[in-house]
Amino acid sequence: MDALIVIFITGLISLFVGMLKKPYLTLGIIASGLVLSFCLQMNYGNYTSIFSKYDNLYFNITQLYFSEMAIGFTLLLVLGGFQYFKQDIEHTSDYLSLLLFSLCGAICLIGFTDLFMFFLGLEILSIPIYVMVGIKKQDVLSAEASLKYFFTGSFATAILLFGIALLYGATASFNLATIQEAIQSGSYSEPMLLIALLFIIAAFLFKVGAVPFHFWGPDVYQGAPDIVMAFMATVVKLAAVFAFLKLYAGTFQFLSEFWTGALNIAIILSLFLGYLSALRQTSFKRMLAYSSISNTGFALFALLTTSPSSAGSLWVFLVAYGCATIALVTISMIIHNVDDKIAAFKGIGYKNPFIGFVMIMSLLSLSGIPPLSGFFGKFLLLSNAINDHLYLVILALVSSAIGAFLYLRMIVLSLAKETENTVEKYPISILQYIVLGVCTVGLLGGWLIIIL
């Protein structure tokens, strides 16, 4: 709770500091607030907080790890995207503050204990993103993406609210522990509860961008600024997937026979439709959006088992996926890929060996090549499900081969040698070096993550 308060206050302070039109001062305040909140989460439970009696938010060791990951990713995105945001001095603090306010919603989604806090967290997470997607006011694609995301997001929220209302009607409670007790004891209205589960799972599949509710993803990713797209693909996705895991693999686990079938279909469709669609793309953002759909399919494997290790496996997978995504988006900003073309990465390994190396590591990790972190994340998720869902694991391996072809094709493009006359060096800021360095450590340290 203390970390949440610090993040919120930091966002408010940065809004007022923005009137001074000093972007680096705003950056210092925001970075300090994020570091402080990260430290508070690391020391959660080691001191007595004035908010300790507030029981609508609770963080066990797993939730602390996920909240720390969300804070860490946000810090990397703030540092990596600062070169873009500082171009508009008038609104630099506004943009960065909106990211922090959205992060507050992500923290609530990770630590909620009742459906009130769950819904508040989801809306606090989403509303700033509706604004951020459309911040490029002169860009038609940005305006279209913002409007499309707002309307489809509102529709998903309405479905979710209807599901929550039915869930309350079936169990007479919004508290997760009470709902779980009612399900275990059988003291609930079965038709109403089962319909509620279907509505809620549909809303969740929309929020995480899984098939068949993925249609908004490519257009929104393409229209959003690079750093906002990266925030959606990492922080928003990890918070939504973990909330999904908490509800369905936790509270609703005793009804898994009912909802697992629908989830299996969503996983299979996401795995194949995402990668197959990504193969046809020439836009970098749309390619990343479609590959994100397939990676969501892998993340959903965590819901198929009640094993205590499923959350840990999901954490490793999301660390690898997040580091790779942030690195690729940062590289796209470094090379000024304004036209959003995959072809812009051609020969980048010759133009700048460092960013070429980071790009190759990111793509290999997304492919699941050992010994990178992406391999360990996929391996852990699939190994947990192999006993009860062997056919799904086999299909996931087939889709991984398709994904490997997609990413290896980009690696070949990045290593394509150009004539000396076209070779140019890309300027990289100190902050971008830090972001790429941290992401590389995350990608190369998969074995260390498991040991820890």
Partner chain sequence: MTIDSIVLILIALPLIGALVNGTIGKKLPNIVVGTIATSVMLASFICAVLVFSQFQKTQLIHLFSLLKLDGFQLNARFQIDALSIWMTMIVTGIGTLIHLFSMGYMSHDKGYYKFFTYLNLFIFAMLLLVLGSNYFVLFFGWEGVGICSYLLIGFHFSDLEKGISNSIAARKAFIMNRIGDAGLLFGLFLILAQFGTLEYLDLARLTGPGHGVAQTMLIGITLCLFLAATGKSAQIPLFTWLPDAMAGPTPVSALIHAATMVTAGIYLVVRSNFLFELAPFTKDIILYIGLATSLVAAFIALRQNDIKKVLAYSTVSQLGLMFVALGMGAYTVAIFHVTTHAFFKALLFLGSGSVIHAMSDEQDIRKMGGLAKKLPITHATFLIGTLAISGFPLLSGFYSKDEILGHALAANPLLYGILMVSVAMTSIYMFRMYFLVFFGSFRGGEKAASHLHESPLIMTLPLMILAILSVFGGILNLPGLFLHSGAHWLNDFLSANTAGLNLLLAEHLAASTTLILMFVASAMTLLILIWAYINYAKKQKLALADEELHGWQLWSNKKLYIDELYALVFVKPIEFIGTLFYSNFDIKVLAKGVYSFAQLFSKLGGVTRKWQNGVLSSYLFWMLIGLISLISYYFIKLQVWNF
The other form holds:
Amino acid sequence: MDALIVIFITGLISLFVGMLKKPYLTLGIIASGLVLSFCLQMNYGNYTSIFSKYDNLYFNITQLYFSEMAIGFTLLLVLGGFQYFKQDIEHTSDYLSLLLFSLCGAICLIGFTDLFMFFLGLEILSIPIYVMVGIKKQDVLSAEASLKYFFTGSFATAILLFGIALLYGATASFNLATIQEAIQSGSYSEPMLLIALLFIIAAFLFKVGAVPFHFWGPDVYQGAPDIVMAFMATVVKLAAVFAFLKLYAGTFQFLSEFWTGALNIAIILSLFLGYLSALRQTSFKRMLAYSSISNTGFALFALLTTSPSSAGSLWVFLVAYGCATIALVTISMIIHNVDDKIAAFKGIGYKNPFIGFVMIMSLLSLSGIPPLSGFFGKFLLLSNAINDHLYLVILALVSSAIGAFLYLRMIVLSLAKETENTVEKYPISILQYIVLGVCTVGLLGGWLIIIL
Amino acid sequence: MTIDSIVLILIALPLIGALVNGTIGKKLPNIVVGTIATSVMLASFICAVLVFSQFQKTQLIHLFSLLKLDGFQLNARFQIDALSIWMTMIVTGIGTLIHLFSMGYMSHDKGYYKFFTYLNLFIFAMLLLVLGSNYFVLFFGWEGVGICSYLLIGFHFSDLEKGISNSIAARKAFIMNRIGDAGLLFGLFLILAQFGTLEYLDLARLTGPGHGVAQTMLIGITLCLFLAATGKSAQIPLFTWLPDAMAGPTPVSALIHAATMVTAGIYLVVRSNFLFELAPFTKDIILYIGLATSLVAAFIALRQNDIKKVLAYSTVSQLGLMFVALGMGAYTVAIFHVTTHAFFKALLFLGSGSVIHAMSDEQDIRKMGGLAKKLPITHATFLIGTLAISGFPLLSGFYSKDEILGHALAANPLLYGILMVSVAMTSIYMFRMYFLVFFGSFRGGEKAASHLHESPLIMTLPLMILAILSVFGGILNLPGLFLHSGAHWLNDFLSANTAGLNLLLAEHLAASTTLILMFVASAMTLLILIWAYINYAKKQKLALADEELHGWQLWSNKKLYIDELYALVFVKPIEFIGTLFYSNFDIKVLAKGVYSFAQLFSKLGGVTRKWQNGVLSSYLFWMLIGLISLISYYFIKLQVWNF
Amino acid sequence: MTAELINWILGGLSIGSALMVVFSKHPIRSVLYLIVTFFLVSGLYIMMNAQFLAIVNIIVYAGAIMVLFLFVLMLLNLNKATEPKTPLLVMLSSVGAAGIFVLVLIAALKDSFIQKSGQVAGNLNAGMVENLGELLFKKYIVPFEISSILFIASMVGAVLLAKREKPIID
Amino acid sequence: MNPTTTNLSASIEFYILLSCVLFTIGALGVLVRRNMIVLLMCIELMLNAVNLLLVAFSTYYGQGDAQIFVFFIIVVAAAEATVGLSILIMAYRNNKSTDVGLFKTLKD
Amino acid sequence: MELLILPFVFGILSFIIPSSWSRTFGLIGAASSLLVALFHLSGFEPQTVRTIFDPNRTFPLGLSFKMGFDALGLVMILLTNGIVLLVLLSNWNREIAKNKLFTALVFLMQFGLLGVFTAQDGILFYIFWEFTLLPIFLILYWFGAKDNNPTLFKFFIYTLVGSLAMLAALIVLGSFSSSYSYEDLRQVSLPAGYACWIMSGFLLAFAIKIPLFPFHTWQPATYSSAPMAGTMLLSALMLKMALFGMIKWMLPLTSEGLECMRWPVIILGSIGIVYGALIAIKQNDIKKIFAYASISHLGLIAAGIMLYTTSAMQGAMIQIINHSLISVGLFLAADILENRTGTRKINELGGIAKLAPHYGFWFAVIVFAGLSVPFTAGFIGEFILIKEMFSFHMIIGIVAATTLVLGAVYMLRGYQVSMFGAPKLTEFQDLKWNETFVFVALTILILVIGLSSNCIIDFLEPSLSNYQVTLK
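Alternative state: the form predicted in complex with its partner chain, after the form predicted alone:
All chains and molecules follow, beginning with the one already shown.
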């Protein structure tokens, strides 16, 4: 709660500071605000917040971990994307504070205890993104992406709201605990509740970008600026998946027998459709978008089991996925891949070993090769689910083989000895070094958290 | 010195010789290399004689345990008994002589040291083969001699003209031997499965009276062993390698492909006599195969024009005779023939080597003639060899062949008749060759004529020694008819000291019958001699050129087309299958299958990508469809799951 | 009974005007029909004793938002029926899908509220301002405050996007 | 103790039905219309259907919470409309049209 | 632990050092690893398991991260360290050795392999198993033939698919156990329906890696496009991982599934023996000959392991060691051909034995070792294996024994056509010192193992019989 307020206020301050047109100052404020909120979340249990009597937001250890991840990713993205935002010196602070506002939404979405906060969080998360997708105003693609995202998003919101309304109708409450109680005690209107669950699933599948509600994904990712795309793939997805997990594996867990079937189908479709469509992509962001669909499929495995460890597994997986995505996007920005071509990565790894190393690590982690975090994430998720969903796990492994091919192609490309790019040396700012370094650490050692 | 250590020295000496020559031989002068090799052989022979003289009863020399697995143990262990010591003497004795001969014969060769290394190695392997106390050690030696044979056949692998064909011949020999080896291996496995041991003595004990082993098992074992024997001893169906193996230097042909290695098959059967005796069926097979081989090889030899090829087929034919003896259960007779055959065949080969040496590596008998004057010693010794092999009275071959014939008559007159045909053909082709080579006028042209010379003493000395042995070798096992006190010495020697060999009834026939047989055989040989002399020496009826042949002569000359048949039946199909598998199955089915499986995903990706058509309305539409399907899911779920 | 009748009339009319929103060619008419729909829905709210929301609905939706819509329409000079005709196939499939959707939805929900025990009628005046005020500023104060973030964000966003300028960013 | 008869002037099924239909009409509008502004309006229509449902439930249960939720929905709808319209304006500036069918550059 | 840390540290350091040092550095590293391994050998009790890393607790989801080795593991460790040294040595005079990346990758490969051989935890085993894929992939990619991407992709994806199957099997297996540690997994008794599937999961991974017919299609192409070091590492060590995995992991842990998988594997192995050999007979590319020969040889070993008798596994171990040694030799020989003449087509070569007698000699020695002639390690190994197969089923034994004959055909053909006959070249540089050294070392090892196989068999006996499970 405190962190949320700190972030919001930081955003506000930076909006005003932005008028001074001193981007580094803005960056400093934002970074320190994020760090502060990060620390606040870290020490959440150690002090009593003055807001603690308001229980609309509540953070236990799991939620803290996830919110810290969200803050951390945002920080990385702010640092990594600064170079990019700085180009438009007029609005640097606007962009950055929009990201922060979106982060507020993400934190609401992680900490919600009732559907009010859930809905508001979702909207706060989304609306700045609708805007951010379209900030390349001259670019037709950017506008189109923004448009598509907005309309599909609003449509999904309407579906979600309808589901929430039915849910309320069925259980007469917006509070998760009460709803859970009602479900447990059986005092609810049955068809309405079940339909409500399905509507909400649909909305969630849209938000996390799973089949068959994934259509916005590739188009929007491709049209969006790199850094916004990374934000969507990491923070937005993280918050949405976690909320999904919380609602379904938590509140609705007693109906899991009902909804897992629907989810299974969505997972299978996502796993395969994502990687399959990505196979022959030439556009880098589009490829990432498709692969993110499949990765979502993996992430949704966390919902299939109600065991307490599934959140931890999801965390590891998302850390791996987020770090890899951020690293890749940062690299794409470093090589100034304006045309958004996969071919632009040719030979950069050989030319610049550091980039190459980070790139290989990210891609390998995405394809689930041990001992990187990606492997452990997948491994934990799958082994949680194996008892009840053996076939699903096997299908997931099959799809991960397809995925491996996809990533391997990029690995090979980036390690080629010859290059298409004539640039002698890529300018890497210190911030980008930091981002890449942190990502690599996350990829290599993120899984160690399970040992602790 | 105890017998144990002598035997070990005996075995080790050739190995040491090989190691010394192999490592530093290249830097030593040829004469030193040759001396080393020959002297270790000589020493080894002396050891063998020592062992022979001190030998009293069967003895085992245990070295170490080679392999200990659950259920069985394989030992490096040697067995000294009459059979092994006798074979050792033959191997080392003939070996020494041939080493000596090689010192002269190979003197101009660049690979002099290599040659002697291989020869010594061969002897070592051969000694392992004959001295081992179990089939495993025998198998070691068995494979070892195969390799040495391969190396020596292909010795002149880099020859400009014949290099490739030499090495192909070597490969053929090796592969055919390998087939036999596989048979031996199966035999071993069957024995192991049945008896749990490979030791001869244990096996002999276990197959004693009341053994209770199934007949089929025994037949299986013995057939496997016999398959091995056909490989090594060049019997039908695996005999075609031996004539090709003549690509090796002539001393090699003499040592390996006439005197020692090829008799390993005989040795194996004799060694396993206790098994074969229990499997009459196999014995019959051996008999028929031996007979057939003998006839076929003799027939082919009739119209061969390569001096070494004739001898090679003659070897095959003689080996067939030995197998006939084995098939009849006349083990000692077979060994006797092995012994005499070793003498006169080594002599013949060395003689032919001497001829070839003189002819500057020309081997076609159509280009020779009238060499008797130029090569007197060779001629004389060659004559003795020819007479011996033809069964000229009182020479060694006469006795050993006669024993076989005698047994054949006792077994079945028809068998005797067929054998007589084979023997007659032997005489015919041997005399044909002899007369063509040494009589008449020289047909090799001026240039070759000027080079003709008698070989040096180092080459003729072994010839002479072998000639003496060929003449008097028969004394070893005289029929009772001649010298009662010394009769059947070898027979007794072997039977007494080798477990199981005394199964054979020594003398089947009455003395008079024996006498008649001898007479018939002698008469036939003499007749053929005269006929051949008239035909080839007097009338100068020369061998025909290849293209003039027709009828049976052509078939004989073309080796009954067996090589072609094998190529058609085995080699071509295998190569065809190999190519077929590779180009059609491996590439087109498997590799392509995997590839198209991967392609399938790519194609599927193409399909799923079509879905993403970029139109917002369609996205929304599909979302609605998704929603509808979810609600339908509700209905379906409600049907199967009521709550 | 009268109340029920009014409900039915209001409901029927709202469906009708909603259909007109969808199917009128002219965007301006759509806006107007939408406003009508909002009014009708507000009427239903009143029937349900939710006076506060009825008013809010009219003020915010019909008043503010729809004016904004009209404003944009005018701003962009879109007040003529320039919209190309939707292809028949799309039309048919969409209508079909929507039809199926509403059918399955209603089919699924038709068995709802076959009475479950233990549900109590709550406050009759739940929809009154004082009651809602209590709730909003006590129980739901945090969401209320948090919604300010939403407004800030959308404000900044709207300004950012709608501002006519040459951005340097590519 | 049947809440249906206590608080609502019509049966709850009526409201459910009505909002389902309104929701569907909104959805249909989103599907068939190509003018972005109309699309936006249709979405507002869908939200309205939800509002109606929530209010009905609120009255049905005699709880104010749902009406507060409706209040928030209206808030969000306003915010969304603002952002939506600004996106629309931006898109219009790029394409000189409000036809969503023209935006199909991004595809496979 | 130093066993693993050493190559890892050397690997990392190799990235940093200047390229000119990399050769020496590589040798030092490999030699010291070997020394460490030998140090472990001295005083090793064959019936014990030496734990080298044990965090002494179980982590979430049953990860234990235990590491250790028994006699089998130690033999594999020694083999690995020895072969790595030989690989580095054989590359000494090649361009590739002067690249520090190469040295680093070889060390990382070694690290991964040692991890595989010492893992006492299922997941750790998998981790290292997959880890090895990376260095080898990079070696193949950077130092292999140009435009070999499709081949490499096939290799990578193919083996990855197998590994994923193994992962699935491991996870399922782990779900029956309290942790993934080896001891705990051994305790599991699998329900009837599962065992077969779990085993086939493992088997797919191993069958692809070995490679068993018909999963071999990646292999010949990969071998022929790979640099010498890559081929050596692949065939001498990486394939052995799979066989090791079969002995240590698959069979003991899922022995309940043996009944249903035994025959298929044995039959596939037997088909592989004949199939590989038949194809090798007609190949013209010398590396492909050896590649298909490898399929043939390893089919025999794999089928032998599936017999699941102590003797068969002892034979298999001997043969594993032998195959590692001869494949280093054979591929070195093949590479010398390619390196000196620029072609691997044997029909374009000939008479080389005359131009380069030393080379011809040592090549022949390795070829004969490959034919399992007496006194070489292969003789004992093949003898035991064929014997066990023969006593398992006669037909299988006969099929297995065809390797004796067909092996002779393709090996001798490959050797003879390239080395014998009239020389087609004018010049052929004979062996360099490092190549001679490798050949001599290999020959000595092959002979020593051939003669002292009893020691190795005795050494391995306790651990191998420990892997035997009384079948239910």
